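For reference, the chain that follows is the form predicted on its own, supplied as structure tokens.
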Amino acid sequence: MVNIEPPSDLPDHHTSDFRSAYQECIIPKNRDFDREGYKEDLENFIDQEREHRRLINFCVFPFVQSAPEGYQFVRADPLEECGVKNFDFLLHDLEGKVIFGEAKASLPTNVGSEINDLLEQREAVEEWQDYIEENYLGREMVFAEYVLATYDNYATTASRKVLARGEDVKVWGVNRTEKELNIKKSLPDETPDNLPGDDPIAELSKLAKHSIGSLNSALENCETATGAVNVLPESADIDQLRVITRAYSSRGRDTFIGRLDIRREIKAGARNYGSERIDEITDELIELGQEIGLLRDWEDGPSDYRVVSQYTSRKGIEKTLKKKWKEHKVKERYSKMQEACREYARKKVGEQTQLSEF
């Protein structure tokens, strides 16, 4: 018999019943559940999201470092604190000029549902213009035109499903081996038929490149790096927790860490992001460190919490990081199953009461 605790309002004389439903549902789900199996399926969550903080900063990182015709990053996950699902970054040439950008690093034949996203995202920030205005550029936007980033090998096709449609999206290409960054004006084999003028082929060449000549210019084989943000407010939690094993300090055997160490690293990782939100993540993640075992508190220690490794090293404790969010996302799933199953225990008494009635 499983031991599980029955709800305190159910009745002493349905007690067995429920654990033996509760059994009778727990029994197989646990056997069914391939933890080796979901662990992988974790393990390649962990790459993609890695994956896709890399490609957001080779499109980021030029307008870091300088500003290409005028053009800055202003944030990663713009609308992210309104709960808005929107674009991976925004950039701005300070004179109502603004980029929004998508950066996908995979993306399937069929680019269309991945471009609907985009369009669907595109009405998103139409519709919260006056608070972008306000709250991000600090003057009226004069135009803003929209890009899907992604890597070299998946650019031409996307490019050309994005033209075939005629939408007003440029596409970028990164050649991750290069660190290269490039406009990609690849035309369709064939012209939609809903194109305005004369001459679509020099309409698909327009909605291809930006409106700033000079930007096209400046986005050819444009040199770029990683590194310019790593702390992205809508990236995964076990992504953001990286910032421990950036921001933790060692003596000895010991490795220990802070708030305000972390808080640190968030605030020059995430870029431009006010103190209330910084202070907000901040709490969060250590929150979540202790959640899995990762921090532990530390009274009597040099710094606020312990960083609880058998490693010292920053690669060693991104193993410990890595191995513990899997095993508390294991945790996690199995919980979800428990819960599942006392419903229905709980369900099925209630039945069994019914029919006791008749």
Given for the second form:
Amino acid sequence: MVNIEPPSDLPDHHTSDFRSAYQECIIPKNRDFDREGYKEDLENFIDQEREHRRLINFCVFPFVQSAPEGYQFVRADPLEECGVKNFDFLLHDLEGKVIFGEAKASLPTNVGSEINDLLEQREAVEEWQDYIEENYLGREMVFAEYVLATYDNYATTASRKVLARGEDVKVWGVNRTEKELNIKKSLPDETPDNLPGDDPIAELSKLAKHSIGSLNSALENCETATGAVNVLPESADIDQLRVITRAYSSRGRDTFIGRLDIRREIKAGARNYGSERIDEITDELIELGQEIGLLRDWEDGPSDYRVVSQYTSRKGIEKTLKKKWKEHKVKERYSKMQEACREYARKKVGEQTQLSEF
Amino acid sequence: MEIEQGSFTLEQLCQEVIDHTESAFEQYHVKHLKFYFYIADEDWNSNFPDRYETQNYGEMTKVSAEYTNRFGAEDRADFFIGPYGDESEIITILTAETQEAIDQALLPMLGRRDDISLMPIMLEDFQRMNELVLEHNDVRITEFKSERVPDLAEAEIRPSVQRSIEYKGRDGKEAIEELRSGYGVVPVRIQYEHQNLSLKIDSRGKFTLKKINSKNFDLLFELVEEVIENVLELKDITQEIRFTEEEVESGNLSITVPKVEAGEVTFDREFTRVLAEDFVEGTRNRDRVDFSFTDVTMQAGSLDFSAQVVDENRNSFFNISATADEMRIVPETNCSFPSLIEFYFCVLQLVDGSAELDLHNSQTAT
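Mind sharing the form predicted in complex with its partner chain? What's above is the form predicted on its own.
Once more the chain from above appears, this time first in line as the rest of the complex follows.
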């Protein structure tokens, strides 16, 4: 018997009808809900997110290590605080030249919608230019270039599609095995009709390259690595929660963490963010940690929160985090099903009410 | 160890031990003098008084700490700590205490400090030390421990097996060679015996003198001289591998930009997925070294290995990404040189005895 409380405004004589309608709905839904399959999907999602983070890092590392042409990494997820769909990273030469980069760890064969997204994001940048200048650059934007970064196996296709549409978007390809970054200049088989100038191929080659020549040569077989930046604000909640696996402490069998430890890690991952925003992110993260059951208030404890895990090692806590997050997601999915069935039952009982009224 | 208070350099203290052996070792059953060598920051000794009772012996400091002895009773252990000659970045610790006293009172504390690292001796340097000792006629090797290091020795028998062999016997010199050619193992710890000489060397920077005479001491310091240059160079490199944040002016804003000086380990043999797996497993809780790997990517097929590494003893973070030829090391804010030195030592022992550590030279530098 499925135990479900009918809505309080439903007349008592409809209670059993409501219950049976709900049951009729939830039982097959529950039966068909492939929990293991869903968990596998979640596991894949975790891997994809990790690849996304790695890709951003591969793109940013050369600029953190040696600032080619003065370009440096200044911020992850620009415009995040404005609630605008935006790029993954912003590079700035401190003189007004910027690069906005979008990282896609995988791409479908038809890159069309991804390119459209990118163009939309570019429009947002233009729309918010004053804000960007005032808050990120401290000066006028001299020119902006836009980058679609992806792993090598997608880069050639992406580059061809971008150029076939005549878009001024540079494509960077990252070779995961060789840990190398390359600017992709693969020309399309067909040239777009609407290109200006007499020599379309020359125009296309220009579009594919950065306007500063030496930046292009710096991005040829450029060695790269991961781990130079933590990109936190817009990453998936599971990735944000990894802050806990980094910053917790242990003593004997106890594992614990304080709000300040979490805040410190977030600050490092949200470089150049205002302190109010960092506080907000911190609070959201703690709430999420409690919701999935990884954090529990620890009154009179040596720290604010207990990290709930049977393990004390970092690897163990990472494992617990994944497990709890997946379980939480499964529960969330089940509550959605419940909600849908409640609505269904409600409607069904409502229909009957209306019928009987006739 | 009982040495009358005075003002001593390391050398003078050793002379004092030779001159007054009986009184120095009075309370101990055996006259074994253990030397531990560490690499340190210049002001390493500023923190010692926090944890220990200290007494000033000139350049040397006597530090004492409580520990629980094998009978369960509270006992006191004494150590003499000071710079190695003119090298203020190398610390020597002398003690006659038992291993359990050292394990309780000394090593755990040193292993957690982010300004002190054990002095690893590269296995090739270790081989040179061995040859140097054997130049003395009639020296016998009576005990040794050898480990499989594929690129330093070919193995006739099951070459792919990781192994470690401990041997005792008068014929150690021959056995080292036999085991090397048969099993591909090279020594990481050796004990020598001679009429006036009894010495044990260990690639983790520990030396034991079992006979107290000047010849023995001279030999010990001669060996240390042999490796010190490489050790100091290693320290210089690891200290440059750093993550910093710089405040820069951008128009009318002040913004923070991250700056990384990355390290790079260049392999002499191909770094494979199997090696990467063994490495991740092998660095956990190993001889007081404890590295955790999180956020690990290890794809099937060709090697695509990257991870975040944490030195659990020091809470020091860095990231690695490896190709078949190299491993880049990208430090984080709280990454310290002892963690990098110990990590590199793990690479040498577990992956490739000839791997070289240097700064990552960026091709994009303009």
